[in-house]
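This document opens with one chain alone, in structure tokens, the form predicted on its own.
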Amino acid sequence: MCYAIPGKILEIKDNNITVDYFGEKRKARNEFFALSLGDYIYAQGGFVVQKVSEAEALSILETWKELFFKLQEIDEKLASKKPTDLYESANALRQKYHGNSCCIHGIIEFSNYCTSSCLYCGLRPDNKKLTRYRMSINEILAATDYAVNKLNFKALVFQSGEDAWYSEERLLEIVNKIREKSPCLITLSIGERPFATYEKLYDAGARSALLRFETSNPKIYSQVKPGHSLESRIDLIKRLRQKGYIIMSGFILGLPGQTKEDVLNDIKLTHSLGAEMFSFGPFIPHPETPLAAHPRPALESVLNTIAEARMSVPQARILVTTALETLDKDNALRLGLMAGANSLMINVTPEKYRRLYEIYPDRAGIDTPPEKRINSILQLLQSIGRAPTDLGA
């Protein structure tokens, strides 16, 4: 099963193409491939990420054909009934603006070293109980090859703590080699780096950045991220968007002192920054941090925020975060998707490192092999009529 559906090129105008699959027409931008009318491609986030042979594309489309319309029918039925609560209203809006598409990203967490002493994060340098690791460039490339060429992911997030060992030169080598050997939508989640470095990484082929601002309240920000500036964080996000990065951003729910008004302001700020994907999840305390005793928020409050974000910004892609799944490992993913979300991530970090990326304890999905997790998620998506695809912006 592929985590996108191949489309046939109907029109090419400069770097912009129009593709068709099953009568659905979508736009995408081509910046990496020599393409002609009639070619088949995969796209993620509105960018062409792979060119695929006609024979392979037709085989996949034949496999999808019956299922695609069946899933649409299930989703439309679930979303079309008269809404009786906030979640159903949000889900109806999700269906109206996005159909039944659900973005599936893989995530590779390649280092748990971090120089930042954020009060809420288990990767903070003061956590002496954490076994630290850094994946070598070859390990990162091998994990990427497996995720793209064996598991069929078309979009990957490369995440680490703020680890200066990965110099600009090393990061550029990683991006260049991924583009060469395992093309996909490359999302960087590497924290605050000089904008000049992000510029070079974009020019090398990275096209998306996951950089949350955590809270729109400057007072809370200064308390939980000592030594950091909310203003500089927001400025970097704005500059990344101006460069052309797809922005994935958002906040943490349940930080000390956070009010309902703060959460509404968080949603507004995420939208105003031009984020194409909203990423927010509950605060989960880590025992080796200063906030170890602070309570986690209720599952309902996170679901309400997903629904409120959907109602406020109908066109947004909204992620069900691993932190939300951790609140209720059996039900949270489904509940989040039915409350208006339409995106998720699957951890494809090598097994020997997966548990060590401990921003909070007992994360959902880290003990499940990726293949098994993929199968269970695809079964869930089919049960609610969602197609694992993201063909256009």
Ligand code: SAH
The other form holds:
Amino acid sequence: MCYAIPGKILEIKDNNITVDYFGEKRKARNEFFALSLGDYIYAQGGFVVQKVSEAEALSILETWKELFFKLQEIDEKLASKKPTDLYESANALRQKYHGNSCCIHGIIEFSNYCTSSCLYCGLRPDNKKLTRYRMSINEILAATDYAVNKLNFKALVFQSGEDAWYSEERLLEIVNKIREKSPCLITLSIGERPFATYEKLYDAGARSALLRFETSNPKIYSQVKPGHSLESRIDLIKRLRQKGYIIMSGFILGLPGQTKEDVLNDIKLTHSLGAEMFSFGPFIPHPETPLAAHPRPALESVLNTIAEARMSVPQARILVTTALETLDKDNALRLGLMAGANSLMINVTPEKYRRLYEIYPDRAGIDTPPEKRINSILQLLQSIGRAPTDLGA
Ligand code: SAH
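Please give the other form, namely the form predicted in complex with this ligand, since only the form predicted on its own has been shown so far.
Following is the full complex, with the preceding chain placed first.
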């Protein structure tokens, strides 16, 4: 199982390196490792995240050699026919800008405690039916070790409700220890924290932040996130980007009162915030929330939004979210990837907690062990010619 191809260093200029992947040259930033020309590395999101020995790199490259070009060929063939609809046009554009690379992140949901009363979310404190959990620092580190060192993930998202038990000090300990034992691209998805905390976490080695603005419409925002301000969330996202974080952001599709125009503004705002990864998905009602009776949007409207986002921001990475997969567990992932998306996430939260991170019920993939899910996803990716890799900037 392999979500990245090792690259060989051709050039080093200060922190910037040029890497070769089967003849393709890519750039990456190196901030963590002592590297020399000819070394092999893994890059994710434009950052060097691991150094690999030559022997290991060569054996992985050997297994990739033929497959790499075969997959490219399948993808090119699928994407090069004359587009007959919006999805095919978006897919052709995805292929033109990104080739066949598909970025895979693992996600560890480490706490379902939350102080925020978002009307759409099952983690809201008023939901007394939910069994709450909080992973200890050691549990988080063990889950990370397994994901990085056994399952081979090179990029992990750490997500939780807004839970102050994870103080700045505890979060720093977690990031520092992950960097020591399980190097990977660390994405934080921990909600609104003081910027100073995010600064320290960056300096400790976190390089990416997943923070959706949820909706660009301030009126809807104040209705669905009482007591929160859209302006301050957007301000935080901007400051994180200035600090150097890779931004993953986006919105929920199908919130009450949301119009077509709102969704176009959502796409524009995601772009103007400099998000490298677009993360948006359908609203899915949770029975224990005030929006229990509000309907989920149709699969087609989510696919249309993916295609529209791809057409307006061709260089973006666009995620197929778990919420989209939940709308059609058998087909949505493939349909999303064929409508312009090129990224996905695999849940690697320990089994005993996975079902409890219930932002909405019955999430796709939560009953399947990660090993099994990885295999079926790799099979799907091969069938549509995508390489599960992130070749960096
Ligand atoms: N506390 C973090 C993580 C929140 S949960 C934060 O504030 O960023 C991650 C995402 O799940 C949210 O940003 C929201 O967009 C999404 N979400 C929550 N409830 C949902 C629902 N019922 N349907 C679809 N998406 C939902």
